[in-house]
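Next up is one chain by itself, shown in structure tokens, the form predicted alone.
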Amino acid sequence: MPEFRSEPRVGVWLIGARGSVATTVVAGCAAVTAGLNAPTGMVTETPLFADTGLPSLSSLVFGGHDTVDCPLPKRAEALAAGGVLPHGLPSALSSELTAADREIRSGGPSAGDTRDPDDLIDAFTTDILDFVRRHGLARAVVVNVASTEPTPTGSTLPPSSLYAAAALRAGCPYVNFTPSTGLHHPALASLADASGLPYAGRDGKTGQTLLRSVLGPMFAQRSLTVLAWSGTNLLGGGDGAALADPAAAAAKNAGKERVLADTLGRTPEGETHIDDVPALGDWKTAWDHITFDGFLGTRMTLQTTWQGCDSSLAAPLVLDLARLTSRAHEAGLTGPLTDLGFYFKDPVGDGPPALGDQYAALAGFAERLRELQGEGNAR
């Protein structure tokens, strides 16, 4: 009789473990292994990822850090209230959603916290160790979902930095879905060359500059001339109240800047606004206004109008970038990610700025891994 091996278990600490994202990704991981949603949006889950050794969605173990303590279930059911999640689904999914709310431990620095960066790293730290040995994990994978923060000034390590220390300490790949510093702090650089992780990031492209990097290229490859872009986003929820302080949204834009500077080649006119608007919830609007020169000098317009809910187009791809850094690190990758660039709107590396080129690179990452995969198989 042959010997049954059960799938080694990986682990997902969410920094920002109760907000809609992480609470949409718990969810909808429950979800899709069940059988009650199919795995819409989640790239990992169609043929290009075949074969390619991924942990499954349902050898997944969840925990995190915050510095909210409304329960994971109480937040599902105020997501599925505001037409997130499926009607039902928090009910259906409440031993998940406990499961993983008792794995969040409590973030900082709170107001009034008295310890020190390297005091508020060790603790962190030891968090995410205690997760991973309690429950047997073969790894863990610290994904940054939290709120964005303001660009820092100084030396001061930022949260998402402390975070991100935290995760090379403990040995663990990392990816920063958000535009907030995390392992970009000139004071981590060369902590984490040294850790030999891999790690992805940052800001996860899910909307507005999707679209734009599908759309700068199209004009750069027709020799259209854009002379202005102009943006405008409306949203709500926590990341509405986040991104109401203009240093948040400096940081947010940047990289909705950055694809238009790189797939157009220069940085048009045009600015990219973002308005909190709490009536909204999880959903946005994002308006975008282009003003471009064809043959001639001819004067055109396209404007474009995406409207979407912003945690359910993250949490497919959150469960993606955890699949694929944690099969890098099982497979012994290290450094940055570049081939990842496909999800973010300031990828680490000098990946291609382009959509369609982000996907090529992310098949052939896919290929890599099924090579390494055929190559353990045969040992």
Given for the second form:
Number of protein chains: 4
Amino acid sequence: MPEFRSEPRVGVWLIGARGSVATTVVAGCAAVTAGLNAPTGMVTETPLFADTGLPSLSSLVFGGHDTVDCPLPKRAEALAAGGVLPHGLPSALSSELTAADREIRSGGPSAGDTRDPDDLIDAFTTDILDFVRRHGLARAVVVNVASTEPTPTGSTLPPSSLYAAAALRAGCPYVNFTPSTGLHHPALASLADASGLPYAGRDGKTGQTLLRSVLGPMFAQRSLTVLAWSGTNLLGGGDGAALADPAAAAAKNAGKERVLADTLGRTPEGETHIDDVPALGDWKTAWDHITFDGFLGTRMTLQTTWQGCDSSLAAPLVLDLARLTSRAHEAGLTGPLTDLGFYFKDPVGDGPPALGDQYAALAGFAERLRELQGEGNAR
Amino acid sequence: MPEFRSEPRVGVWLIGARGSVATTVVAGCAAVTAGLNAPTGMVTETPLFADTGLPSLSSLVFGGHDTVDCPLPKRAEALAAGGVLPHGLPSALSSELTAADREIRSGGPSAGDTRDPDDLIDAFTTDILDFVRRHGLARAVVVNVASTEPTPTGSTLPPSSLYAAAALRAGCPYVNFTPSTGLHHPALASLADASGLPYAGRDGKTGQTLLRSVLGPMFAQRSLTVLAWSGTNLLGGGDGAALADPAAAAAKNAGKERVLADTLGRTPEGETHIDDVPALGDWKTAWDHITFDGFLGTRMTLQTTWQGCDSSLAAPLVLDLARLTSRAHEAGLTGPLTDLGFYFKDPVGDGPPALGDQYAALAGFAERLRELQGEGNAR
Amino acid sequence: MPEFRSEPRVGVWLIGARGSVATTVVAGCAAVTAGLNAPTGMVTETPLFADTGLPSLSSLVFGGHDTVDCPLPKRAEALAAGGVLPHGLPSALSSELTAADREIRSGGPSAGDTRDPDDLIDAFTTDILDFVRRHGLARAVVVNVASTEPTPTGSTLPPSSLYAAAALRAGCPYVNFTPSTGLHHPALASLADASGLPYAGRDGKTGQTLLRSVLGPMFAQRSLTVLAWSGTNLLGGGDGAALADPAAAAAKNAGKERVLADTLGRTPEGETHIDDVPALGDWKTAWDHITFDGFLGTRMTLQTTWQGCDSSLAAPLVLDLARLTSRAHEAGLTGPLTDLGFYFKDPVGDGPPALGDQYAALAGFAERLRELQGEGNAR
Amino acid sequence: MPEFRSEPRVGVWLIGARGSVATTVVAGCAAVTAGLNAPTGMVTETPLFADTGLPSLSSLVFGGHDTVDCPLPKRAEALAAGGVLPHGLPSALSSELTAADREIRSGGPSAGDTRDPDDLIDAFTTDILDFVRRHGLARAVVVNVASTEPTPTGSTLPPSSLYAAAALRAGCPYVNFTPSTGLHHPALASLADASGLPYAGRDGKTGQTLLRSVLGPMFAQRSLTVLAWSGTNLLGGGDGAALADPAAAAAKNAGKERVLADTLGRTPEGETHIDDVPALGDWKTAWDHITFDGFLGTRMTLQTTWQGCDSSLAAPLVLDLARLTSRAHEAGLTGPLTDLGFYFKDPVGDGPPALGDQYAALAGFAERLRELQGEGNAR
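Now that we've seen the form predicted alone, could you pull up the form predicted together with another copy of the chain?
Following is the full complex, with the preceding chain placed first.
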């Protein structure tokens, strides 16, 4: 007769823990756990992931690093005012938000900080390990959801890479949901290999690129020649301001264009703009204009306008990824999780670029976890 | 040492042989054969179909039924004036167009025609068999590309079903590229079974529904809840006028909505309009507006505007289908060709509704043909 | 030396007083009066109307007829949940909403009501006169903001005309903000003339038609030939359901098409659809597709997508019109107020159809009021 | 009894005489004169300009400067292939195109040209005067339709200003249809004044800015607060390449943004992009996204997509302007023609910014010409 064993708790350590995405992750996990909202947008809550041994949403404990001070409950109120969170939710979940806010450490480096990179990595590692110990966690995963940083030009490790290195030192799986460097720095390659930790990334595929990853294959499969693919993104919020920096935008756009090149087999004409429009707040409008040739050279056009809220689109994917990488770690999987390309603009490994094929790979991953789970239960 | 054997010739008998689609099929096949244009939009010309034993484009011979008189060369000139065919093409291909025009028979029934359905089927069958004999064809396929007819209300066979029955009597594979009844009539079900002929259909997927067959799966795979999917189609040409008839539009829209229901797992709110706008000529604009819920119930929107030329989109698919069903016939395949769902709004059989999965099924079909071809060569 | 005289109070009697527009009118007037919001969208609050003697917003008292029971504070909460009113506003203004709700009478006729039209008009008149007396109002204006009713087919007065007749009997200026019949019924023509009351209408121009009234003149002034103008409106809320009735939609579309015919000098090809999409709530999306010919017959296209909230667009115009017709009454103006065509799809009288010219006419109207005001002060 | 006097001939000297716009101007004038096409897009052919004494289209003689060699008939064939001119038109008008081509001089300076600015102006002046003399013209107007040049940084006269100075020296009215400097150079200001010549400009308003000049006033008149106005222009052809140069784009965008600032009374958030998309050829797609606040701060959106052919939109306006400035010169009008703001993004003088008001000003100008014409006839 099986005795009752409480489910082990799993930490989710968010880099950028007071940003819009992180706040939506924390509030959303609590809202779904409390039955206030459906888990819309979470693939791990669909039948595809039944019996795969994923940690439950109620077992997740949140903490993280951030350089800003605005407490999570206040940030959540601002998001509710902007239509990202339902009105009333922040007050209903104030204890969960306050609890997560207590687990946020200041990160860095801040201005005047004289610590060298190794000191910083050590300090971040200590923060994560303290978090794990404090809560008696079975494990923790580190997820980067901070604002996009400019593409680094020299050999110095950018902040995202310092946090990624700390994840490795702390023995935590790592997910890079942004286009920042993170583990992609040459100085971290052998460390990542040696760590035996699973990792995933990079740059969450939430809107325009999600669309491109189904439209690109459509044109390719129909043998229609795409001549030009132009795009404009309008967004406010912190992300709009960060991406108004051409260097940060370049990092973002590389991922967007990779999807086109990989699915079309060639790079079409056309540019992609990212404009900071503060009036849009956390909402984003992405317009794409595609010129293609049909039979006998007849010129045709497809236009798409996507109006979404990036934090709402990103948060369920972040929860998915935290659960998946935690489970992968538990199951002893190591290295790049190629099967998670479904979630990313610029995925690690050599997975397929079309969303449908990526979904099939994800289904295969679920099947693998299910089998491992069965073996585990059988033992 | 193999001796030279000239490739057998294959007939393509078009119902609606003087319409825009048929004219583009005939002109396009000749243009690609002559090296004047690339085979853009033809999937059978991609590496996917290498060594599958498809009849070459140069082996195709065209004929068909139509109730209108305008000769193909003149129709082609009109299409060139409307931007559907390249300028200069009709005159460059006048001998091919004239040759095909000579093979067009008047069809029917016309006003005052006293022949009963069986007489008509016999007359059509004779036309097809004469065509096969006259040209010494190895086989012929019948493809319906006529204007959409209203959904029939009684038990009388509508014209599209008379032509389909004639295809069976003549021993020809049948493709229904329109939403008209064709072989889908209850009175033809057992005949189709007994014939042992392969057939495919129904309603070519060229624009708005093509898009829906990749966007619907995207929402489903991402677990985003589609609340409403509204659409408006503006089109001129004969198709616009035919579909301004609500009964004909109903037939067309059933297919469009089936794709949504099948890929989303539910039927969202929203209507689909088809407007006759003569000023648009053979060009079509399709606007779709999709309202969906993301995480925590955040409401978002996707809009698409597709501006295409239906004849240019349809013609390469018709050529694909003619080759594929001819080859299927040659290879002894029978009954509904479920693996060709890639081409249709409302496919025969129980294939998958998502375009990506349909493409995989088509690739499987190609593989099967390739194996049969290998066996054939080995003998 | 002038003694202090408090400003006389003016009644605004709303037909459809518990609908979205009426609720937004009452809440919005209170919010602007209290300094909580700017008077965005109110032309009477711009310098154009300085010193024209309009009643101040704080002098307005609201009441009206409605056949539904949901009290205004509750309706306002629902609008806030749908993003039409700012969160927190309904509770901040609960006393004003409750006060207006107390002044709403049930209207009719309800099911089983045996009163004949004249009885009903009398009952409505009494309601209005009681309202005026109860509050010691200098005057009251009646504004129809009820859901669009089907175009009447017989000679019976439809409800909107019963209310309009009551306005005349009560000696009140009348504004028809809807496409319903109201005063446009032949049986009311001579009554309206004899009443000596000013009136305005019909069908507020808030979105798609507003756009058409500037785009139509643009094409005309540039001598570009508009061939087709197609439109689709998606809307939820009560209005969506009401207009899903083809007869009601016909009334609405007549106004939309009048603007095109009047500004273009001809009626282009194309239809206008109104779809009920409950998921959109009080929000409306209107897509227009315009095909036009340029020099040498070059075919070009303009598309517009308007995403607005009809109640938010209508409410400031209703407040404008209540103030303007009250002032017109005070100033002794009578009959159709042709200069208010700026506000309507299908304006009374023979004013110009282009928005710019209508704005000029409105400016002339303001000037006239200013002069009358000057004369009044001079006395 | 009046004797027959043949109408005097008027020269139109085009800077950029072998470009798309110039070619369309020459071909279009001939096509309309020959009755092959209607004068769509020409305001001077509407009743507004009846009896105003404008030179007839058949009286216009074309010549100009260009640095490229491709002869007009060949350029016209390329435009017909791209859908800008009707097929068959170039061959039907080959004699007119050849005649105009003979009147094109090479302009400059070319590489290695050692002439100083004054020499160049003299050479250009001589070219113009020779043209006038050769054809016995009553007068000639100079119109700049060359590719946009980068905003000059130093005090040197850019090429557009050299041509403008030549127009003054030759005693010709001058129209700047581009955003290039032309007469707007400080070094030319006193010359322009002293010349006593009428002039107009700058930067023809053909698409996105035309729309903005009616939409901006709409928002302002309705007291709706525009928060952000973002735009993206996709265009190929020579113009796309020229404007891919950020300095040239800056010149163009200044005009676009001036229209917004002038009509809205403030500069909203948002950027305007100009992308070179060679696949679009002479066609342009302009997407605008406007975020505005309605009553009680409700956030709404308007999007427009304009798909036009710039040359077809520009050519009839260039013909209008050539006729209008020729007539102004004949009538003795001098200096900036403020009443022609209808045609320009960045008009000379202090005219109104709204298209409707500009049309009224143009009507006033027509009336003035009509009166002068009446006086002239009376003499």
